[in-house]
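In structure tokens, one chain follows: the form predicted alone.
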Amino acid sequence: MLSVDYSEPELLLGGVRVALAREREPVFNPATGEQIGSYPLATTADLDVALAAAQRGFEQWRGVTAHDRGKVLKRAAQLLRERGEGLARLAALESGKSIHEARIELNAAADLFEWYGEECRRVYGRLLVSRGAGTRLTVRKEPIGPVAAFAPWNFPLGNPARKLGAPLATGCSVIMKPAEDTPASALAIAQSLLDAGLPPDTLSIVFGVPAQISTYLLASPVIRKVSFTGSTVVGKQLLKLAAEGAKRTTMELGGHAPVLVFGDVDVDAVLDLAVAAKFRNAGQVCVSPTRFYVHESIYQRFAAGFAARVQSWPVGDGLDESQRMGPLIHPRRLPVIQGFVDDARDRGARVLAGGTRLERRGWFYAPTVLADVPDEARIMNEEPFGPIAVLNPFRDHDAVVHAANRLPYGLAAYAFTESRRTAALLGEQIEAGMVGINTFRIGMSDAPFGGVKESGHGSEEGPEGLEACLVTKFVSEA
């Protein structure tokens, strides 16, 4: 293992680290399969402590001015940048991702805290026209209350920052359950906030069996809002739990992003972007481009170029500066990915590159390109969440838009064309919460991040992320 300082993760209950006398589960380095530490499982008593702290923290934090809340968030951003390389290496160790990607992610987390540190001062209400002398009619925006947040592992720094930024900016307290695969990274984000001056009761971090923790937290009247990033199946289960208490929800669920490549593009330029985007984090990204629909006039050239680039794509330990793609997060993902490939091959698809596990220690699967994949193949209908790109030709504009929209997913979509008219049409026609035209960059701190259809609802980041953590109150004074 390339050297990284790794401290044993602990629970964070009301800003206090707790680990003694807790059952623990192992944490592994997916690049080697070796255990690097362990995390504690929260008990129901621990969750009660976190809930009580969240209530106290909300009552305190909501009374802090937006200006002072913003100073804490901006100080946390500064601390993240000062600690940058160490935190990036920690994230690469736990998740397996490329150190280059981890550095970008660390900076994105810092940018998000900094942006919300400024934007929270712009949460405005409004004054209505008076209905009579001596009366005042106002609309106020107030924090919704304690938030239960659930963050996945694939962006071990960015996802916790996204879950914490908007609620804390508005004056809410948070109990967050990060992914157990990357516990130390999430705790490092939380520590930056505490070191920046966040009141301890405002933030708790818990680990454990996801279903048990979510059921217990969502049953509590303390929790007023639920924020979840993960699979559509789990998201629907949490929606049912939240409905019992009429709790507000923000759900960023599964995706299966289409990429429409029209015949007027610079093929090599698009390929350079597409391969890097597809195999970022080994394809374990909710907005990862997967279903490539390429105009028939350039399809063969595009497929050959994609396969050639992939066959020489550097795959290895993410802490190795020379690598571009790391392993899958868990060994159970290897047969799942192989199942997608075998099913597509059995239905007539061509394997242009990869298609097998890499025989080395760790949980590596070769970056894979499939061509001519029929719609009935599993990978054309289920999110693979792995390093597989699927290529198919198209001829007609309306037909390819239909193909892009035919699934219940609607998180991200992409298109490449030199035609301004085509670009404008696609911006209107594609059913997704985020659309990248001639770019794969769709996530930034001041823009909403979220999906439609079964990819969820609500947004994180941007002013929309703040709005999701606020309630509207009308006050009529006579």
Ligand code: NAD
The other form holds:
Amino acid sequence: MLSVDYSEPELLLGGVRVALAREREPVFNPATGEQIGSYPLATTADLDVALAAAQRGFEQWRGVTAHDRGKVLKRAAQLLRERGEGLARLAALESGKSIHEARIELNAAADLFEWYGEECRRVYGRLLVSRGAGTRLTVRKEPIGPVAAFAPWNFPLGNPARKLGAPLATGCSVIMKPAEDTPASALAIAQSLLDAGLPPDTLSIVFGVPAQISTYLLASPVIRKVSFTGSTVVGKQLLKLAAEGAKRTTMELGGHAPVLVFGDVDVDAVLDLAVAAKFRNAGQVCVSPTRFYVHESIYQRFAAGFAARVQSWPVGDGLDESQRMGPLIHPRRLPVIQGFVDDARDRGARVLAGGTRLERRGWFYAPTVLADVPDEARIMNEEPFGPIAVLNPFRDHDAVVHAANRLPYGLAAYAFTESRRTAALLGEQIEAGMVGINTFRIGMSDAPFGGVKESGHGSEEGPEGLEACLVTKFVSEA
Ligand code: NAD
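In place of the form predicted alone, output the structure of the form predicted together with this ligand.
Then the entire complex follows, led off by the chain already shown.
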């Protein structure tokens, strides 16, 4: 088993670690159920300190040239790579995910800082055609202001990096509340930025009771933008709070990704990709493939192959190099996942693999495959956020597109086909912010990441991520 140095998480207020006496809550290793540390709960006085720092930090950081902001981000990327193995182990310890996934995530976080370190130089305005001699008409892009960001636990390094990359690249300051389940990983990302030369006032990291923190921060006139990744239910609550102050929002909410597998594919090749994608991070991924619609001509073979691969899928502590799938993040998720399975079974679904928690320490649920699941089952309508794949057959193109689009979610969707025409049609017809055709690879630093419908709005990553942190100003000079 790999070893990890775990130092006690503290608050970071205006870039300064605050180790004062605060009420604390435990942090657990989900692979063992053992406590590994504790995090402090920020008081409202702490949040006031963070807000005042964010205001000062914004005024300072927006005045730094894009070239110099970019240098800080690129240096932070380099530090992340240098510290890579230690940070990957930290993320695997706190979240339970496999160390292999944590290493990939660490590299993605570094890539994101590096890419934004370059791209922030390309925030341009526009010069309009003059309306007379000596006049000048310009459209300027300016940073929106201090951002309140809320990052979940499923990508302990990647989510904080996404929450910080674009705002800092454009000249905003940030107060981030990372998930309380994975505090040390988020602090390590923040530390890389501070060590790279980010002005301290530009960044605060707070923990506490999530609803209390978000309500307090969003009520402050200092905060000009809210960026949240998490469930659609919580996203809607934050949208209402943001509306009170007419604040800009980026909402990366839940998903329920369909996977359309047409009859012309290499079944084994698709299965190899599909099983790995489904059980990545035990299915606790917003773009996790969940509803597999498989052409009836290959359905039985696909279902049998899926179940066979899952039976031997290596499940265990993420810090054990031989494992591919870890536990759920919290014991409260076990009955939730069991509820989805029991409900589907009661409605006639077949359980081809898994279907129960694993009898061992830690919060493990078996990788699970359900087949022939009716649309009325809860799992066909609510985001499971766990290790469950649902398989159903389809016959014709229009019907499967309708099935894929029938939910209010629209984050990711996937399709597998050898037909160029089918691929082109699906690219147009599927209602999702991201569509993978013959691939599950959709997140990359230069591509927009975000959803449509109730999966949210706005993008993180790509130039679109910068745009989401900018306001537009028109200046007319006579
Ligand atoms: P949860 O809704 O309690 O928490 C999810 C995340 O949102 C946590 O990081 C939490 O700190 C934060 N949060 C919750 N209430 C908040 C509030 N009022 N203000 C600010 N932040 C708040 O759920 P959970 O049991 O930890 O996780 C399971 C659910 O979370 C799943 O059903 C899934 O939909 C959702 N989730 C989604 C993503 C995603 O990437 N879209 C990531 C993590 C969790």
